[in-house]
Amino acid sequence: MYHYVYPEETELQRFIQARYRKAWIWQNLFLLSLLIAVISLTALLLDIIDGSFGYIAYEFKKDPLTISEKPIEQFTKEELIQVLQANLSRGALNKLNSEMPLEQRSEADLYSLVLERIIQIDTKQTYSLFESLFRRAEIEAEVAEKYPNARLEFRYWLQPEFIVSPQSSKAEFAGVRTAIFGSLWVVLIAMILSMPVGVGAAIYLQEYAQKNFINSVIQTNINNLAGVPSIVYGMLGLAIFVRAFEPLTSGAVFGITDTNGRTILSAGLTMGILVLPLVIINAQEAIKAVPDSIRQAAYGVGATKWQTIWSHVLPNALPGILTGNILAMSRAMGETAPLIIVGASTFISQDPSGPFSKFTALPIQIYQWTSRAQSEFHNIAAAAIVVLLVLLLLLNTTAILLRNRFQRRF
Amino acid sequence: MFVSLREKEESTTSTQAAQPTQEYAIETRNLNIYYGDFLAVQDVNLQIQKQKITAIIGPSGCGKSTLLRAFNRMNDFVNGARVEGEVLMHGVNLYGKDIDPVEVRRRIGMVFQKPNPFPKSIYENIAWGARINGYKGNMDDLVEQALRAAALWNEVKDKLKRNAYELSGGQQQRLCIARAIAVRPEIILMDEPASSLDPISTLRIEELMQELKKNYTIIIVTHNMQQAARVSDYTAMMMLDSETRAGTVIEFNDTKTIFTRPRDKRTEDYVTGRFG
Amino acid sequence: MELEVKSVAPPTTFRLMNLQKKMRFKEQAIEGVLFLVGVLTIFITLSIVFVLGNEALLFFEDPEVTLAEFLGSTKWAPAIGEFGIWALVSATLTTSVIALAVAVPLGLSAAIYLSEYASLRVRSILKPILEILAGIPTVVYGYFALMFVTPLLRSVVGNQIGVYNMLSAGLVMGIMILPLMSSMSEDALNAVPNSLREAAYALGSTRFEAALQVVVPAAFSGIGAAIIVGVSRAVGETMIVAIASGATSKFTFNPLEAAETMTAHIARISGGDLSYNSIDYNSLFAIALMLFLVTLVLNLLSQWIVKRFREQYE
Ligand SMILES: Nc1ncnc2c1ncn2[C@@H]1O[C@H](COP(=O)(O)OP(=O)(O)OP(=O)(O)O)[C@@H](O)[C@H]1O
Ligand SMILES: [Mg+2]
């Protein structure tokens, strides 16, 4: 017989025992570490919703009651055009006017052009949401303390006039209406370039080519190309759309002349080009799990490949091809570094009115509010970010319907 | 806490000394096997006798690796498994409440149809079930001993550092019995262990089982009538119950009768192939 | 009753016999658009390597500037004419390396217990969260580092960490490339044939070490393909370094201090008002050439660690 040497009786109890207790505490650290994404998205998340409210004290440069006794909050849309015509240059009026008359602007937009421009807010300091909420008798000894004319109010950052008003240099009058529609008109000319070369990139991958040197290398290209750092991309666009094509991308020969290639156009192909590869893995994958029953179906009653291709495959594709565009879309959304090297312009508070025009972004404004000193900065960039992540949050929902609607039926 | 087996053998052996009964090496009352709603086995009840080869034959999807898998609780990494009814071995249930499916594991082995080494060295292979296990003596000896006990030794000698993948199926097979003997379990579960071989690998494995039967129990599921002919002591055949159409054992006998005198009109059928 | 036998059509007569190829101009011409298509991409490598390496090129011909000096020196102020990209790469390898250091090991061990112990529920309500954080913008990590980690390691460690500092930067790029690495690693674990895990089951194994002694080293190349992805990831990495990480170039791995990465600079350099054809302009696109490099090789070697890896298991 063998001379085995193996626990026994009560001994593999233990033995066992001690192997189990090791084992539940590896799976507690499994789980762990689960928890710690968890927690990390969590905070992440008060994070943001914390910047986006709270107290803010300020004082106002223009005392407004050297203006008038009665509170401006309710001053009526006459006495605040009065108010308005009376405080400010001829030039600046000329101007507001030129934009819009007035006597046309409602009562909130001349409120606020009141704040901005003749009382102007100066803010010294925001405390967080969180702050606000559980340190309020603190807050408000400080702020009596250190600045005895400030106001202490609660502010919504994250408000309906934050997403309707263009920006501003004054973080409590600036809004993401300019960067909202930048970032669209970024992302629209980058599908509307990845989209149909990335379908088509997609079908001939899977349908057309044969295993050859050539297309493993196109596929080994687009699987490497989705791993190249978007700021590479940023570089590229800045080197041929930026540069080289200048007179294009700038409208030029157009006729248009106000503008360099910093457009919109030069970073919608930037990014069209940065999330080409992701459009054509995910059609490669949508083509893929058609079933080869269909074709051969097709093929079975003389159909050609591309009458197969076209009223066969890319119908049944299409939820998956679709789903995929709406990733990249917000891959294309979010990218930040490719469009601060492509140029966003840090300031512009006007919405931009075609391919040719200057533009910022969100994230844009996310990164450029985040590394401003001012502390109402950063409570701006969390609402902004929010708008973002509300932005994504519609996008993915949408790509989750519509993988519901169109689940699988093979 | 789980309970001891051993304890129990012990009792039972002590008590019942002055009375010999026949001591099984696995004992089935009842056994019903559930995948969800579905009831894949039914009423099986089987005396499995110590240190015997027993041969479980019966056509395709009838329960038989279900009822196998069983035996050491390999059912429950299946989601929606469930078993009613007993599984005794050494009289307790191995479905009771207290009963540790890894120590029942321990003690009841298991290889597969298709052979599945570990992606590691032959010597790791065998190594690794008897380290994870608490073999407290020398590693070399072992590995010698478990593979020239698979009949293994004399080809791998000279490789035993070189991954396993490198072994022909015939030899990963044995490989696996290897590694299931290096941990000395009481039983040895076999399903379809050479179904996926030649010939000539096959009958090594036969003849390898017979020789391993002078210290184990074994079970085996098989499709070849010859092979459980050639190499069982007992065999149970199964069949799906025509009501209910969940797999259930029924004959049960030693594997000459079963094969000349079978009492069952299907069993005589099945095994002299007029089956269909 | 008459059966209406006429009902059913005749077959086509063909007259002759021609199963000949014809030429289908208009089949050809779609597969040859789309074999462009295809092709086109591979242009997009070529001038990205062009755009490159052309301005690389003018970087290294100017007077000013020697390769051994770019490769050899730790000191990078342009103004000066000084650049040794070590001041950039110490950086870039510091927030890497502790970006890895969060992620390899949490990344791992979710997908551990993704594929080996969470049952379907558990698992459909933890994988959409890897997926919520796989989705989230960079940018917004970058302020998360910026205003919740970076005080948070302040008030923990005291101000001898900057309000820039590497560490900061690090962890949150490691808890951004977790998701990659545990969904890549998952992958991995999964493609492990169940036959495995039965097998040491059968031998009497805890479902630990199965999981730990059997599945991951048999998915080990699988791990280590995610794990140059997650490298590539972190040296490409911009934003989050760009917001937590300090605007100064300095040659230092101490976590504790502010310095730049290469990412991060060829971001706040571009984004300032920069001349074309000025030195400056082309000394990032050498260093971009350097990332586009490094981060060539890393994707290449892990799709082909990730090919042969499925080869292993068919
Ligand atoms: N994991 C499972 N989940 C659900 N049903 C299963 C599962 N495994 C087996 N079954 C079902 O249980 C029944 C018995 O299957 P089992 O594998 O035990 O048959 P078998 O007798 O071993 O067949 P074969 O000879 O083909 O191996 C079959 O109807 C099968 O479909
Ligand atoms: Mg079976």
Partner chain sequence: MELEVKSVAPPTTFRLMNLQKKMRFKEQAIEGVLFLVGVLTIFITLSIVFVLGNEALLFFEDPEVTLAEFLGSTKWAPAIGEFGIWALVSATLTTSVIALAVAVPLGLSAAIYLSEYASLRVRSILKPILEILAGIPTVVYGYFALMFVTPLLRSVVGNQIGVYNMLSAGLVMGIMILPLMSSMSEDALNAVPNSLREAAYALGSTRFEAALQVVVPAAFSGIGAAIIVGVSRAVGETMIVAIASGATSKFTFNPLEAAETMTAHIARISGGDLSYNSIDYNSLFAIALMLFLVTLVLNLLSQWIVKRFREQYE
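Just so we're on the same page, rigid core means the largest C-alpha set that superposes within 1.5 Å between forms. Bear in mind that the values here come from a model prediction, so they are computed numbers and not experimental data. Numbering follows the first chain given and starts at 1. Compared with the form predicted on its own:
With the core superposed, Q74 shows a C-alpha displacement of at least 2 Å between these two forms. After superposing the rigid core, the C-alpha of L129 moves by less than 2 Å between these two forms.
The Cα shift for P101 between these two forms, taken after rigid core superposition, is 2 angstroms or larger.
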Given for the second form:
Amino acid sequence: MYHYVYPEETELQRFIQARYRKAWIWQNLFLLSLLIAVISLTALLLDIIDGSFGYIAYEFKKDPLTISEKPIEQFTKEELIQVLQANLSRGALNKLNSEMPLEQRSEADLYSLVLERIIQIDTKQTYSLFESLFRRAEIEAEVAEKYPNARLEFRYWLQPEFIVSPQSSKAEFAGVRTAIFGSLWVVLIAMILSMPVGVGAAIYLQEYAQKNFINSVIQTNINNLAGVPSIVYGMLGLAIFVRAFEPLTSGAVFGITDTNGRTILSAGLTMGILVLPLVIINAQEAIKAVPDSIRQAAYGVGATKWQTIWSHVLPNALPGILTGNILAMSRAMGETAPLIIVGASTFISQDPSGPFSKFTALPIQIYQWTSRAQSEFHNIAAAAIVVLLVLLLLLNTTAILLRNRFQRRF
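Starting from the form predicted together with its partner chain above, please write out the structure of the form predicted on its own.
So it's only the chain below, everything else dropped.
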């Protein structure tokens, strides 16, 4: 008969101490990982905020006093229109009126046009937020020495006018309104394609498909497609949606002949294909998490397979499905490479009016501004990054709220 021999007290103490020592090491490694993640995110946010505010030294190319002795800030809407009509060429006026008649523009918009087109701001130097806070005296002395005629102003690059203004060739007047509308259009089309197709494919693979070689290959390929670089999907979208399906994506089949295949529709379909594997995988995991006992109980009372899926499986999986879909849309909103391939514009001042419009998007706008040499474009790029992060945060918050709501309901 086997007799268990207990370890001696000293040996037992060493064994227990070793276990606690190992647990302490792993606990601190996990804590270190968390600290590295927090520090990295904090550094990223500080760098973005640092570029979104700060002093700017600028001069007016045309003295405002040559237009009127009255300060331009005090001009009425009618006076601003008269200044534009008196100082702009007929071609420039016609272009502005074709975009939106001057009489229909707001006073703030007209004031910006006067500054941009007539007085013309010449930016000499920009400073970051931390420089502006801790080196104010040095900055004032430097500007007074190098640019004696310049004005020094603390600029909030991220302000309401920045969000509601269209693109401009001057960073001081540029905004992200057109890019926001473009991003929302692209994400909407991507969602319309990927959500029903992805959820339907997930239902079939998880509930109907048999365990055989063909279905295993399909499942493996879906998992692999989720890791394919996004630029590959951009090349796919260029070949299929922009070129092969150009009559459809350009709107030619609907009588629209002034565009080609490089439209919002092509970009949205490309993004829908890009996030489709993610939608399928997330939906499968949500369906798989539904307890099998729920299915067996439904079968026990005579429900068919489809009745079981529709009335019991999907309602319980819906919070996870919605969360996965919205997180996939967040990825689509932040992608840049596929949009460049399918032909997103780097400069466009017209808001998209439909799926067949030319477009730009927030990531494209940020990329274009950061590639410019002028420092003021880097400042508005930082402000645009904040806008993009806020939009992504709103999408993620929506996912959490929807999940919590449907969890309470079901």
